[in-house]
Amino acid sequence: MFRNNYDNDSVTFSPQGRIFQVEYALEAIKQGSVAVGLVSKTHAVLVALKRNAEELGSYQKKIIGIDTHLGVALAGLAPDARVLSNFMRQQSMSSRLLYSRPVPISRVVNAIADKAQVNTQHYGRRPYGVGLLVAGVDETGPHLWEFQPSGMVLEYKGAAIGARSQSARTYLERAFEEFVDSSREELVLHGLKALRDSLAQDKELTVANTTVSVVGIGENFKLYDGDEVGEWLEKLGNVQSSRGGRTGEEAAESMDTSE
């Protein structure tokens, strides 16, 4: 990417009004493999496609939980993602502690919304590279929040990040009007279609990359990896992608390693 005198630390605006490590961190995000979440009523999803830097390695984890009403789904760099999931654990913690209940959804994430704005105001600091899908229930029903590393979270019904996540988003506004009073599974197989749909030509959906998890009112976060995502395949029949040929772009972020 093209280097300026702008681009050195994170607290210094270009001519043209742009912070450009902020810029960078997002591009650090679209590196990432697809993570999906949506909302309805009663329930919160997320399903996130997992990557592995070669064939001896193991799948890197995409999907983190919090509390037992809450988990995180990334796109970016793990790392940073570990950091953040630890720091809302902490506030979850705290929240039990004090008030004897569980962290509402909002109030969590404006916490790691103001963590990490505190790096864009401060020199010798630099924004998380990591994107954030936090889905949760409280008392307010069930909810979906994007955090980005500027600082910024908006809720939304349904949601991508990552590479190709323009395609499940596409699919996402396509279909997001049924998600309301979507059951428990067809919430689930509207976010493996929508994952299937980012997926590149060559590519399909496995126990081995897949992972889920589901959190509603009355249910606590429960996550599926491995074999227990093979019901989900199973049900959604289809789990090749539909794309056509694969682009210059697509190939090039195959060979990255963010997750």
Contents of the next structure:
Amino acid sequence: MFRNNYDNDSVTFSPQGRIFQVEYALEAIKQGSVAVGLVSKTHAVLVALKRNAEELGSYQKKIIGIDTHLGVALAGLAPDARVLSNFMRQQSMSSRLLYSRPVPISRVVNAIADKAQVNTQHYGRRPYGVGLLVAGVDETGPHLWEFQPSGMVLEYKGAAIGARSQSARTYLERAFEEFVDSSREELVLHGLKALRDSLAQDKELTVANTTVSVVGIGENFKLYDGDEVGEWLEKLGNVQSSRGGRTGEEAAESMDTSE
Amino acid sequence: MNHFPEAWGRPRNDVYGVYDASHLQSSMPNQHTQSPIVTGTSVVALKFNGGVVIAADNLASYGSLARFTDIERLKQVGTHTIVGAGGDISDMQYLHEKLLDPLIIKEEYQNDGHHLRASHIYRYLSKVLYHRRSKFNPLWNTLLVAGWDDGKPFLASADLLGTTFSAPALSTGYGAQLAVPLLRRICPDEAAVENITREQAVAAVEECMKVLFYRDARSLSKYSLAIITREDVESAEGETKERVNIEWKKDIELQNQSWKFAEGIRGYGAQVV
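Switching from the form predicted on its own: structure of the form predicted in complex with the partner chain?
After this comes the whole thing, all chains and molecules, with the earlier chain placed first.
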């Protein structure tokens, strides 16, 4: 019944040197819908695809504003993301209260990384089942970080997490040269194109399932949700995946995800 | 009335016999600082076009006794800031050694390009001071925080009550009465800062230190002065970057003193009207 004897807790290594519970947590991210982040020299953008559990249900929030200079996009267990984002809000508030300084992005990211890492080293705990893309602006400019439940954080120019995110990453890798110097509007459109490419063949971006956020140097974090997304989708034009057929690799990847 | 607090609210000895107080603490109740002990006097500071100058003498008085004459009351905190302290010297040392030094070490240890600047340190200090006064155990200081912040010179004051304010010319203690009016002659408001040169500002502050030595009986002719300015440095990549430069003048003596005015003083001292 069990795959092996080494996946009951997050403190025991397998003989191959792996910690299965942590790896399963990383799998939980891939169950979530896709979130894309990218930065230019002046802005950081998050875009994400929202899912509704059933036709008549509301859509799960994918982007959470932390502060006026900072926000996160999530893929995976939303309740775990709520815990982490509440913690980030506390860090942000205490930095403002104590030092009158907006918290530096790398500091708050490292703070949640430390929280996540502790969970991989204590018996009776479980890792967070959520991946985050953290986008924000501080004194050193715009930043995009990826957070993983393993406690690993890395800074990116462009990143995508969640189901079928490989297609978005492929787009970002191709468009990277263009978007590092692009304007605010172009950057959002690049984000939406990356998001569009990770859609399943019969799906399209709508005002209901798309969410966009932008933060820039001297510009507060702004979340576009619902009708506000309409203007962005109009500028985007085509709202379906522009990829011809799926590649074998991507088709294989989507087999074990429930789209 | 029994004046020993440990007897209050207890059965009276003359009625119930001697109370067994062995389970009570034998010492008096905790007491917080009611007054400063070893004190420093004024700190004087003035903004100018491109920086701030701040000065404080090197005396720590024990009451009216000039007890220590080599105390540094200006201290650099981080890369952008000077904190000058008047009031209790031991509280100043506590602030620096137990709070600010570890804070800066923690900050710089991250090595991520972020630094606590003058306004951040000022906010932190004012919060600490207000927190302590709220515990009825104040840190008995008046602080001037001078530095470079967000492309502008920074100067602000915080005291033992947590009161905060900012002005282009500031002084603590006796200097708030004597030096600030003199400084305001050349710097009446924030707009005037632009027209004050570094040389003018340093000369004005030196003049204030002299006037204070003439009239403040807790002052010393030996003092320290720090000048915070900004300079452009070229990085390895050829970009020009802003760097904060702090120039120290330590153990300097007041120059060109003239006590001629003292002969005209009437009303106190040795002479009889």
